[in-house]
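Shown next as structure tokens: one chain only, the form predicted on its own.
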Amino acid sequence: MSPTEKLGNFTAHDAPDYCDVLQCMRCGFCLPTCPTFALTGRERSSPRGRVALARAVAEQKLEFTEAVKEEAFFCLDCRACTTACPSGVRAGEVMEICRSQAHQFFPLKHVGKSFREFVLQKMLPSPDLLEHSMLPARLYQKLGIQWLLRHSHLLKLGPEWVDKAEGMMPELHPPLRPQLADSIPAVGEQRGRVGFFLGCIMTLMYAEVSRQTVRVLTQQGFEVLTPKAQKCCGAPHLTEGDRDTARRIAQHNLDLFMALDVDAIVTDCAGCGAALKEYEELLEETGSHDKLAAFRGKVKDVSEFLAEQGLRTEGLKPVNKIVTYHEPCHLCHAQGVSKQPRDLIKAIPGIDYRELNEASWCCGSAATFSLKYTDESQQILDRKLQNVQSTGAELLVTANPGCHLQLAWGLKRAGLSQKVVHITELLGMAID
């Protein structure tokens, strides 16, 4: 379809194709793999209800009503329901798309809409902008504001989302960004060169997570190169509807890594690896598909990337430690990177491990969906924490940053001992 034909009640800007709605063959086998239809029990909610919500759209069936918009939002795009899927339907990302189509159809007001354009069009773009706006952040925690407000609950006077926001903020340290050397070589016998792609989350709010990736790939025979200018992935402003400026930085990104002279581009974010791996389909009107190709061919979560190179354990040391591993979603789902966490956890000396029930079930994260449907994210938690607490480990480890918040705040809400870990950090811990 061209990207200027209207389909059926969708407008023509940023419109699903129409063969991914027609794939649904509604035989239900994504139904059990979706947490929203789980909570729900609405057909709605499920898969393919909402496939066939937008195959209705796209039919003229129906109009593009807030019950559209609504589901949109709601589906926490997990990707779950695309690994159940035997004809290979990606609910999820028809909801993406659904977003974009819901901002057209439902705009918001001035000032939310002045907010929204802010956020993703001016701040989330510009790595020196979205570093300086933690700096409050910090010196809310420095100055003991945050432990001040925590024990006087004023917090709880708010909306729900406020309290649980606030409560969820990881001890925070100065962005890692314009700390990494551009080029940081390799120790002992070089293997290789890999361009660090940095997430906006990471550098902010878990410097020391990817100060242990970078150490952890040197350790391993990488000189790591970590390019300054690079830019959000576009994860977010996929997830809020906003494609256009995805697509702007999207096509920054693939130039400025392509011109790297690296073997992969490594990343310690799976939604970060995620999108990026996306590019591919996102930029796909621009005609660049063997840079594309070539681009997606080289991305890989460090977990990925690690594995496929082989883990050097001579010299590690043993990690005496209880472990258990959650999959995010767009990590195991997204992209199909499932069993080589596991074997690097495995191939760490001391470590117990031991398998999660439902491992690659979601954790109710979802980006914002946490924030916007408190009470069924805490439900979809709940489900996950019970079986963290079931392993008896002492280390939950992780691989997202949305995760990774989600689980600590959730473990340390519940008064459960796990401390969540990403699988970096693990690493680290067995290198002297």
Given for the second form:
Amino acid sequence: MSPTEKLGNFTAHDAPDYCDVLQCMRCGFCLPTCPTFALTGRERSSPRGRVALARAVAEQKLEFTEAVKEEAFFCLDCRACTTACPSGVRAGEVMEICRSQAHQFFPLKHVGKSFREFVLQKMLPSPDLLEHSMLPARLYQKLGIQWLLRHSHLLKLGPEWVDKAEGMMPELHPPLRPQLADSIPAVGEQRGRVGFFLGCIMTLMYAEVSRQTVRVLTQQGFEVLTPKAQKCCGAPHLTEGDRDTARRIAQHNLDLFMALDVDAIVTDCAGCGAALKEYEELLEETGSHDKLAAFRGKVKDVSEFLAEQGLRTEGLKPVNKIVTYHEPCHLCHAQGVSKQPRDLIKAIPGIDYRELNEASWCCGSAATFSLKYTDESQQILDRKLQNVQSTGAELLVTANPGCHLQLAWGLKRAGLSQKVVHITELLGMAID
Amino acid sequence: MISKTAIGHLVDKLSAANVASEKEDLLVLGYDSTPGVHHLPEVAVYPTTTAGVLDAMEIAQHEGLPIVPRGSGTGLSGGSVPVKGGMVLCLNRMNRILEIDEENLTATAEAGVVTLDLFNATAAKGLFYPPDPGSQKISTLGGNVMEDAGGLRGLKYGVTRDYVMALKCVLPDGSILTTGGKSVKDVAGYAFKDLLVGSEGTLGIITEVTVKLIPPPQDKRTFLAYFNDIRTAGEAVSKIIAAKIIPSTMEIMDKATINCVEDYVKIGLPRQMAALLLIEVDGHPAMVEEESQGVKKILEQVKAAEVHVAKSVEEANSLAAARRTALSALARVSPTTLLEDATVPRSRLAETFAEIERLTAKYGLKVGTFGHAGDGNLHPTVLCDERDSDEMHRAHAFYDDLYDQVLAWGGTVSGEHGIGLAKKEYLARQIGPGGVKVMKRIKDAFDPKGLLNPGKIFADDDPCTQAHVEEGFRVSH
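Got the form predicted on its own; any chance of the form predicted together with its partner chain too?
Now the full complex is given, and it begins with the chain already shown.
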């Protein structure tokens, strides 16, 4: 759909493509895979129902109402329905576009609007601003204010999401981005050179995880280039419906990484990887097709990359642990990377791997969903924790910071003993 | 239009969480999986007990509202589309499996239980519930009973009807009827149960179903045979049946279907082949061995291009799962997939494929054909675009011609999808005006006010319930 052509009751700017909604033949194969439909049993909260709502707006049977907005944001965007759909309908992406529509139909009031614009348009696209913004949080932990507040129960007095957000915060280390050298050489025989895309949450909250990722990559024989000028991948903008800023930073990252002479662009954040792989569609009207396709071909999740290159297993030391794996939605459903992480885990000597029931069912984190819909998120999380518990695993491996935060918080709160680790942390344990 | 008072009564009886009247809720309960039929209901209810169903029905009767039952909305003939508006009665929250009786080999479940959930629950107890419609992952037991759903195992194990032992249903007169039971034999009076199975929600609302279970087969073997000509595949099926071998599954896919399914599942199906047969024999290991030899011999005789045997249970399951996605996968190709349910005596299969090919060429259409070849039940699917009225006219002409031939061969207009809205004219052609009159009299006896799922099965004279062609596309008002 060209940007000027108006589709039914949608606005002309960033409307769904009519063909994308017509593609749904309503077989309902998506219904049993949708966590929100499982919660409500309500058709409009299912992928089939959401696409039907979008189609009704397109066909002028319905205005873009508050309820359409509500369903667009209630969607976890977990993409389980995309995996389940034989017809190739992408309900999650249609809902992302509807979120952008929602902001056009229902602009936020003054303060909320300024805050949203500041976060999405100023803070996230600027790594420096972002890193400074975390300083108070680090001080808060370091100076013992956290301890004080938690024990005073003052946090319980605010809105529920504040308490939860505070509780989810892992132990913070200084951001990784400024610390990483532009180029880190390979160890042993060099097998290639990769550009490292360091996600915002990874550098800010999981600096030590990404440090392991870089270490694993270099130990596996890859030189790692980390361009400091990289910006947020744009995923928060897509989920919040700010497609214009997403396009702007996508173009920046695309140009930056394509100027590097690398074999692959690797990330250890499933959410970033999924967003990077969607640049091709996001920028299709403005970017060069060949360049976009070449970029798309290079972007790899770290598991996907290592499995493709073949894990060098000589010298790996045994990790004698019972391990299970939770699939991040943005890795298995959005990127189709499902077998590779399991293969890597099983390649580590000493591991007793237990398959997780409903491994690819969302954990309820889903960007800001866990803070916006705390009850629903908790119900989805409980289902996940029950499955984790029945594996008897000691370590719960995952590959995405959103899942990591949610699962670690959930396990701690439920008093369960499993520790959450990123897959590169697990690989790191096997590498001396 | 439903009154505010009536909605208030519904909320009082069923609770606010189980009544929906917002337009956004209603819009998405106006369709099922049948292309092109859609109509807005006035209210939707989600009863959680048989008593709740009765309450909802009483209020609807009082208001003169049509009542349309709905499971998961996966029907393929428009059975759950509320063409006359009224109340959609969603049964998907009545989803408890009430009992698995290991002494009598039966299971009793509420109408909203998902078919596969029942299968898994019985399998966990070492028992087997065979009916497996393509949509078993989400279709409900109640919907299966109402449409008498078939599936991939129909050839050997039969369809839903063959497993229903008892039904609990709410009738329009406000009575709750239980018909049948756990007795294996039962000839007490009219067989209401058999009348209700396949009645498409026009006689009563089923709330509980008791089904027969059987011991699972001890062994099975899965074959995949490729053909250079789809007629040869048809010939193979007829010969296997004539050799007195009844496989549990004998499914066919043509080239278009193979390619669409492969695009989705990516398991290495042969894209260049004209057709493939998925054949499964099961039972006692000795019998499986003997029947496998027989099947292999016939496939060689008819000169199948290649014959493969699944190496593992996983591989066999992935092949059956791939086949189940056929219809939805065909929807990748075009915005609209018009599918039919023609069924012929199995000796006519090769001729039916030839006729489909001839009509495809005659009307200049793109058609993908798949189906339960062993049952003679085919799903020729026209891949079209509802925005192209000329193409839609040709598609309907294609089916008109095909059904004339199918009926001339002694076939039926629906093997397993039901009549609903989509096939009322074809049913009239099959059973004649006399047949329609008798069916209408039965309907009147159960539902004198005509409030239960009106406008389905019979081509009545009310233009509002006629599925008709508008802008080349079958719609309902």
